[in-house]
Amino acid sequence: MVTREIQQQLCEIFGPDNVLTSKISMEAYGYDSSPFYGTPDAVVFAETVADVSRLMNLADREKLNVIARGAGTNLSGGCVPTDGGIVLALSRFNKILEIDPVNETALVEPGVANMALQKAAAPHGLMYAPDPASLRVATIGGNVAEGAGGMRGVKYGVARDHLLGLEVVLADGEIVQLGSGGKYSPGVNSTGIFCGSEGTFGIITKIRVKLVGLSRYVRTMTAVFDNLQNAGKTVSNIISRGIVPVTLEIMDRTMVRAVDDFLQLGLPRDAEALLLIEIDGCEEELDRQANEIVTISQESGATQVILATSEEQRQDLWKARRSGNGALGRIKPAYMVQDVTVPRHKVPWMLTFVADIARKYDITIAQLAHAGDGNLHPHLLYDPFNKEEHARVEKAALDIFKAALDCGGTLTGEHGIGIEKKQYMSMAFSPEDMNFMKDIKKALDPNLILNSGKVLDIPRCQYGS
């Protein structure tokens, strides 16, 4: 509990203008982009690592829960203060400290928006490869904490593939430097365990990431299908021919219609599925690859393949893909979006399975997928005031999680475990695996004050805190 005395100490650390305790402020910081909600006891805005260190020293002494928060775009409830405590807002911790074009790295603070880093790297002919749909506001700190990916993941990988080093404030306030500026980092790879830990192991205050070359030449196309499974098969067929596109994204009919209603782009509304494909590389090679993809798509059942002939057409296609989440609000006021992954060859089966689950439970599911990565995003739509419908959505979600794991997949590809998937962790990991992860958590955070109630189920009262 944050007492008046602790509030006073917070004001001494951050300054009175950077400490919020009003009811309306607690409401504003009680949720993220997931359906979950909680109420913090206070919100503080940090701008220096010294502020964060002093906060953790205080929190550890008083055994106060601390929840790090970037832009609040989390989709699994990772920054929702379900156990109360202090929300540590890192949105002002937003400086790009260095772009090193020679060594192709960047050093940033955690509150830097993904798009801001893309814009800073582009003049050097470089990019930060992870590009979640929310990149305009989602922060690099959040990208690392959640293990974010994006639409370029099939070729360029996800956040953990581009993480070189971290500055972290530990639970007791100690500041440590992990990793280095290059790939030849000696010693134990302690940087990696913080990627995807969702703020439960420490507070990230600096991040060094790897940048990659920005291709000057791209080709973008869409393939239209009257069969959802054929769209999934096309993905495997393209990659099995040795072509690795930057992007292989599937939108099903529900998603296509929602986006077209929203943007009026003239998308093929009667199609069962739309496959967005983008390739990059040498200009001479791209035309050959594009022609081969057209042939593969037609052989796999595409009824139409359209190559973007202008940058405007290309941007319209990307706008359609990135608008999916928001457009669904026209159908139902709420959704639960999953991000299960399956082996790539299981994508066609999984897309069909999800469609069958929608019919089984009489609910609407709109499907997006980073299909090249086997990362599916079924959006289970519902009315939050209809408890019976919500219950059917919960049952459908469980069936999808089970099916993904039975396929050899995972609970999450990029959204994190958070609150949403914590109850399913025992389905995905053995008791020994779970105990190992809990032991790491207890070693790094003995008083369990870092983002309590997320990822791992270790009740503070049972642990003696």
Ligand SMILES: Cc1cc2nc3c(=O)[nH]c(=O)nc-3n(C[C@H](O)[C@H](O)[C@H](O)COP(=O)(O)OP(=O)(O)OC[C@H]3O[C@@H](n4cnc5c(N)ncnc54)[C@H](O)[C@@H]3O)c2cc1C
The other form holds:
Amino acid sequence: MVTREIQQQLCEIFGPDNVLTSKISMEAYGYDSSPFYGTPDAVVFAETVADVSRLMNLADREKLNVIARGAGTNLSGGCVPTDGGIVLALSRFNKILEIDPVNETALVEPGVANMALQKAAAPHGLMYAPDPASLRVATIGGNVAEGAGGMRGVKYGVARDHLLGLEVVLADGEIVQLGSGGKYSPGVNSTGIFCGSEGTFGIITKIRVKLVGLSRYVRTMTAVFDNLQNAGKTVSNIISRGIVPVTLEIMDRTMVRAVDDFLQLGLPRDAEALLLIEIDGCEEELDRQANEIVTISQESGATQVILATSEEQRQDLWKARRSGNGALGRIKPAYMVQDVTVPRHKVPWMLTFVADIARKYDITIAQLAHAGDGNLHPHLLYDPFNKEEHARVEKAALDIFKAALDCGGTLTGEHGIGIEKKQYMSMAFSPEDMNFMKDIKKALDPNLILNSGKVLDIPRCQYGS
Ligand SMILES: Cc1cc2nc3c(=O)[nH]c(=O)nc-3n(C[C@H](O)[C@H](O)[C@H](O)COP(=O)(O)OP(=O)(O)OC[C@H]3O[C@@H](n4cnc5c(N)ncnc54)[C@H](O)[C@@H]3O)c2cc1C
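Having displayed the form predicted alone, please output the structure of the form predicted in complex with the named molecule.
To see the whole picture, the full complex is given below, headed by that same chain.
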């Protein structure tokens, strides 16, 4: 509990202007982008590693839960203070400390928005490859803590693949430097365990990432299908011919119509599925690859393939893809977005399985997929005031989890476990695997004060002193 005395200590660390305790502020910081909600006891804004270290020292002494928060865009409840505690807002801890064009790296503070890093790297002909659709606001700290991916994942990988080094404040306030400034980092991959740890292992206060060359030449196209499964098969057919596009994204009919109603782009509303494909590379090779992709798509059942002929057309296609989540608000007030992965060859089957599940439970599911990565985002739409419909959505979600795991897939590709999928962890991991993860948590955070109640269900009395 945050007593008056602790409030006073927080004000001494952060300054009174950087500590919030009013009821209305607690309401505002009770959410992230998931449907969950909790009330914190205080919110503090950190701007230096010393601030974070002093906070953790205090929290560890007083056994207070600390919830790191970047932009709060995660979709699994990672920032929701379900057990109360202190929200550690990192959005003002946001300096780009270095762009090193020779070694193609960047050093940033955790609250730097993904887009801000892209803008700083671009004049050097470089980009940070992970590009979640939320990139305008989502922070690099949040990207690393969630293990975020994005639309370029097929060719360039995800946050995990671009992480070189971290500064982390541990549960007791100790500051450690992990990894290195370059490709080579001898010894244990200690940065790796913090990537995807969702604020449960430590607070990330500095991040060294790899940058890659900005794609100078691209070709962007959409293949139109009257059959969802054929769209999925096209993905495998393209990759098995040795072409690795930057992007292979599927949108189903419900999603296409929602986006078109919203943006009025003239998308093919009657299509069962659209496949958005982007390739990059050297100019001459690109035309050859684009022609080959057109042929493969047609052979795989595409009724039409449209090549973007201007940057404006290309941007329209990207806008369509990035607007999916928001556009769905026109159909139902809420959705549960799933994030299961399956091996790539199972994508066609999984897309049709999800469509069948929608029929089975009489609900609307709009499908988006980073299909090239086997990462599906079925959006299960519902009205939160309709309890019975919500219950059907929960059952449908469970069927989807089970099917993905049966295919050799995972519960989540990039959205994290948070609160949302915690209850399903034992479906994906054996008791031994779960105990191993709990032991790591226990070693790093013996008092269970870092984002307690997320990812792993460990009652505080089990390990806490
Ligand atoms: C419209 C929309 C589209 C999206 N598209 C994508 C997508 O394409 N790909 C994708 O991967 N995700 C996507 N997301 C999910 C989300 O944007 C990502 O998970 C993103 O990485 C979260 O960043 P954030 O700054 O908002 O982190 P937050 O939501 O603030 O935090 C996420 C988690 O990380 C922890 N955390 C945050 N900062 C730190 C830190 N410095 N140290 C330790 N722990 C920390 C938090 O405690 C929390 O558990 C989307 C979300 C929305 C709303």
